[in-house]
Amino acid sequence: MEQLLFKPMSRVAICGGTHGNELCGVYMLKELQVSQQDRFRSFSLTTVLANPRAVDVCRRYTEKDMNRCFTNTLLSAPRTEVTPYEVTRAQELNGLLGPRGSEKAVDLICDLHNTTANMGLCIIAHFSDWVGMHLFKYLQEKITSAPVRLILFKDPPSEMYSLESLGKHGITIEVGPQPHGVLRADIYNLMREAVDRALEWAESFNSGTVFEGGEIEVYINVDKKDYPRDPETQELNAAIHPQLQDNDFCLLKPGDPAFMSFSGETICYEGEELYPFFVNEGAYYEQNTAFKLAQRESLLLPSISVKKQQ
C-alpha cells in the first residue's frame, strides 16, 4: 500500500468529563494540567473538562447524554430557553475544538471514558481515520499491562455524534471495569499510560517518524442486544448470565447462555456468531442495551508519516 502523508499534529486536545461520573478522565485532566503542559514541543496541548455541570453533580449528564450531542443537526440547532445544557455545551465545544470539518479544527482529540464492563483498554475510532488506527497500533505495541483492542464504527460522517469527531482526527480511550462515580487506581494508571503513549506518538509523528503499516485486528460494531422484558410493562425479567458476565470480546455463539431470568432459567443467545462488548454497561440500561455486538476482522494499514512543509 502507498504511504499516506498527513499534516502535523500541531494542536492536540485531551478531553475528560464528557460523562460526569466517569472519574478517571476528570482526574487525568488535573494531572495533565500540572505535569504535561510543557513536556511536548511540537504541539500545543489543550485539556478540556467537557461537561462541568455533570461533573459537579457526579452524574453521566444533567439533561441529555453529551456524547450523543455532536450531530450536525444538534450542533447547528438554534438555542432556545428549552435547549438542553449538553446541547449548548456541545455547540460551545464545537467552537473551541472545531468547527468540525474545518481547517480550524484541532488536529487530534482524545476523549477519556470509563465503562463498567470488563473491556480492559479499548480505543474507539472511525473506520475512515487512518491516524486513529495507527495510534491504536502504537498503543497496542507499547502497552503490555492489559489487552488493547480497537473498536471501529462505520457511521457516515454526517451521522457522527461523539465528541472526538470534532477534530481532524480523534479517538475515544475507554477503560474498565470501573463503577460510575468511583476511581480505581489500576484503571486510572492504565488510562494514564494510554494518554502518555498517545502524546508520545504525536510527538514522534511530528518529528518525522514513519509509522509502518501492517495487519491489525479490529472489532467492527454491527448490532446490539436488549434485555428480555415483560411484553406488557417493558420491565426487565432477566439479567446477564454469569457465563457471559465479564467475558467481553469472547465469541458468542447461538445457543450460548446470554441471560438468566429472575426465576433462574437460562435464556440462550439467538443470532449469528459475534463478539459481545459493553456487556452489562451500567449506563446502557436506559438505552435498552444489554451488550453490543461486533465482527472481528483483520485490516491492513498503510504506512503513514508527516507531510513536510514546503
Given for the second form:
Amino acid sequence: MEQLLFKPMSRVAICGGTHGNELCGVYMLKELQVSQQDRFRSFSLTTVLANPRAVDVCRRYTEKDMNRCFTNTLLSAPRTEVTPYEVTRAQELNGLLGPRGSEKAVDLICDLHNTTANMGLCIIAHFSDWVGMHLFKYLQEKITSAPVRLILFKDPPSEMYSLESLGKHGITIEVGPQPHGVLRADIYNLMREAVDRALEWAESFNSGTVFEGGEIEVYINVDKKDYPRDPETQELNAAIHPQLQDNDFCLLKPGDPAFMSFSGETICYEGEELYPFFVNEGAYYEQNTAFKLAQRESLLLPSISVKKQQ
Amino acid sequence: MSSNNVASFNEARRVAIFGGTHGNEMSGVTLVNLWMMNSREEIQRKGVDTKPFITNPKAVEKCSRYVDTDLNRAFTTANLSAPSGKDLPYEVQRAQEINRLFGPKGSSEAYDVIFDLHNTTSNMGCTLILESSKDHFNLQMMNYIKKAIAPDSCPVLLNEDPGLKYATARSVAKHSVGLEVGPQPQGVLRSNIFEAMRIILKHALDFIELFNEGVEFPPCTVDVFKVSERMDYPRDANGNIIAMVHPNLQDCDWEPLTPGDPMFQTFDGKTIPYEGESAVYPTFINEAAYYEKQQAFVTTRRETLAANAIRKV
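Output block for the form predicted together with its partner chain, input the form predicted alone:
Following is the full complex, with the preceding chain placed first.
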C-alpha cells in the first residue's frame, strides 16, 4: 500500500479548559510547561488555556459552548456588543493556532477533555486526518492500562466546529468517567500518559520513523438518542437504564433496556444495532442527547512518514 | 437520661422534603419535581402532611450549585434576622422565605421534620446526616432505616461540632435529616442513585407513620461517624492545588485511613502520606463543590450513640 508523506510536526499545541469544568486539561497545562521544556527538540510545544473565563468559574462555558464556535461562519462573524465571549475567544484562538486552512496553522493540536461517561480513553478525530488516526494507533499499542478507542466524525470539512480542527492535524483526547469539577488522579494519570505518548509520537515522526499502516477498528458517529420527555413540559421522565449506564461501547440491540422511567418501567432501545457512547454525559442533557451511537468498522490505514526537507 | 426513660415527642404532622438546595444535585430535584406534579401518594402517610419543595429554583434552572451564595450555609442567625430586601444575595432572600414557610427556626411553629436531598461526587453510598447527637427521634429514625435496608448499609455522619457544622436549610425544622447519596456527577441523573434515595425516604416516612400511630421504639444504639477534621489539598504559595487525592484513597469513603497510608499524589507522581496520630474514617472524598471550600475530604471517628426509647405524647 502507498506510503503517505506529511510535513514535520514542527509546531504542536496542547489545549485544555475548552470546557472550564473538565479539569484534567486545566491542571495539566501548567505541568506540561514545567516538565516538557527541554524534552523535545524537533518541535515547539505551546500550551493554551482555551476558555479562561469558564475555567475561572468552573463551568462548561459562560455564554456559548466554545467547542461549537469554530465554524467558518462564527470564525468570520463581525464582533458586536452582543457577540458571546466564546465566539470572540474562538476568533482569537484561530489567530493564535490557525488561521484554519492556512500554511500558518499549527501542525498538530491535542485538545484535552473529560466526560462523565464511562468511555476510558478515546481519541476523537476527523475521518480525513490520517495523522490523527496514526496517533490513535500508536496510543492504542502503547497504553494498556485502559481501553483506547477511536471515534471518527464525518462532518464535511466546511462544517467542522471544534477546536482541534484549527490545526493542520488535530485530535481530541477524551477521558472518562470523571465528574465535571472534579480532578481524579487515575483519570489525570491516564490522560497524562496519552499526552506524553502523543508528543513522543510527534518526536518519532519528525525523526523519520515510518509508521506502518494496517487495519484499525474505529467507531463512526452516526446517530444520537434523547431522553424520554414529558410531552407538555419537555422535562425528563426517565433516566438511563442501569443496564446501559456505564456500558459505553457495548453493542446495543433493539429490545435492550435503554431507559428506566421514574415510575419504574423499562423503555427499550429501538433502532439499528449500534455502539452507544457518551452515555449519560452531564453536558449533553441540554443538547437533547442521552447517548450517541456509532457504527464499528475496520479501516485500512496507509503507512505514513515525514516528508524530508529538500 | 437513663435508658429506662422514654423520650416523648409530639406527633410529626408537618414534614417537608427539600430538593434542589444545590441546583445541580439531580436526584432531589427530580424526585421533588415528580412529587410536586403527580405521584404524591408515594410520599403521603396517614396523619402526615408531607410537602415536597424546591428550595433554590434559580439554581435549579441554571443547573448550578447556587446563584450568589451556598443556600446550605445561608441559614445563619445573622442572615435570618437581617432586614429583608432585594439587595440581599438571592440565597439569603430564599433562606428568609424558607424560614417563614417552614420555621421560624427554633420556634414551636417550625416544621416537625425536614429531609434535605443531596448528591455528592464522593463514593458515600446512602449517607444520613445528623446535626445533633441528642436528637433521640432522629436517632431512632436512623436506626429504623438502617435495619430496613440491611444488608445494604447506610452510614450516619454526625456533624455537631460548632466549629465544623454549618447553617443548613433543613435546620429550620425541629428534626433535620440530611440525605447525601453518591457517587453522582453534578448535573447527571443516575438511575441507581435516584432509586436508592427514594427507598431511604420511603423507610423514613414509614417510621414517621408508625411513630404517629403510637408505636413505642425501644432503646437502641446507633453507630455514627463523627466529623473530626477538614483536610485541604496541598497548595502552593499562590493557593493553587499541587496534588490530587491519591488513587488509593479515591472512592474509599468510610474505610480506615491509617498513618502512613497514601493520601495525595502530586502531578509528577509522588505520594504524600497521611500523617495523623491514629486511624480515621475519611468521607466526602473529592467532592466537586468543596474545592472552593478548601476541602479534599473530612476525617471522622467512629462513635456509638445511645438513643432512648421514644413514643408520641
